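The chain below stands alone, shown as structure tokens; this is the form predicted on its own.
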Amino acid sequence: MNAWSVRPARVEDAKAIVGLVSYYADKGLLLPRSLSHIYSHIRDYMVAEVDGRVVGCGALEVVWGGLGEVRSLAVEEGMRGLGIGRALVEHLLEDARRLGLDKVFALTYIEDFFEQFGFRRVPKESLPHKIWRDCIHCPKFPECDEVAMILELT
């Protein structure tokens, strides 16, 4: 297998990002994202690619003041376990620091993965209400079973 690399997403990556996110959304592991949403938030995304093919993605959304969210983290099933997810998160956290964010959170089912970066579990209620704007669109609302995790960057 050829080496993979991580880079900021480009407009032509949008359909591949939708495909990756949709795969996990269909399994109830991510919130679905429309092509329109991806296009309008393309600057938030990083992608991993092999030979020009997008095999992973993740986004950093600035939520409020010094708070950001790692979201839509997805790696193609056959490419998992190669460090792609880790590299994506490292790039997103580097971007968070560049932007001057104080904290980054994630809502996740893979708590141990985020613990590798120093994220710690927090009560969902401790996060600002502004983050719940997407929750109303989730099929699991209001019985969310994701774990809220936060990383202090400062």
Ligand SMILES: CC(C)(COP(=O)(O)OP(=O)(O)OC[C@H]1O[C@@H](n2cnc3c(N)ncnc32)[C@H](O)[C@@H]1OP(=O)(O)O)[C@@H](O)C(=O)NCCC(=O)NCCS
Second form
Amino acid sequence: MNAWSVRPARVEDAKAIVGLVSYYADKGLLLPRSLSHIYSHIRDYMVAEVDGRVVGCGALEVVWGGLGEVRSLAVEEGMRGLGIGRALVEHLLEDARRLGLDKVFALTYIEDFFEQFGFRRVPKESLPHKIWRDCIHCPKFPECDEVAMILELT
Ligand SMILES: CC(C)(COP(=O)(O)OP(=O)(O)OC[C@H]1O[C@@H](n2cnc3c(N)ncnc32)[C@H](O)[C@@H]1OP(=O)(O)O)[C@@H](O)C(=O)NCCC(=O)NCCS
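Write the structure block of the form predicted in complex with this ligand for the protein whose form predicted on its own appears above.
Every chain and every other molecule in the complex is listed next, the one we just looked at coming first.
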């Protein structure tokens, strides 16, 4: 197997991104995303590829002035543990800095993973109400057991 690399997503990656996100959405780990949603947010996404095949993805969505969210982070089951997830997050955070964001948050079950980048757990109530707009579409709503984590970039 050749080395993997991370790059901004292109439109032809959209179906592979849906496949990755759906796989983990079925396990209750991610929110499902439609192909239409991925196309319209394609500029938010980074993908990891090996030999032209997409094996990982993650998105940075600008939520509000100064605030971004890491979303839809997924690495193909057989490719986990190789540093791809970390590289995806690092690329997304680099993009957040380029965009001039002050803070990035994530809603997650894997606190340890996000801590390595400096994210710290915060009360969910401290995040702006706007972020909950997607939650009503979540099968777990309103019994959300994810934790909110935030990283200050400045
Ligand atoms: C979370 C995920 C993206 C990590 O991707 P990955 O490529 O396997 O992670 P990496 O290989 O880059 O791991 C980097 C570090 O994070 C740690 N880590 C990886 N997955 C972890 C997890 N689920 N929980 C805690 N730590 C984790 C690794 O041990 C590694 O640390 P090390 O370098 O000290 O060994 C991947 O496991 C995944 O797709 N999970 C299912 C979907 C999901 O839960 N997404 C996150 C929603 S917010």
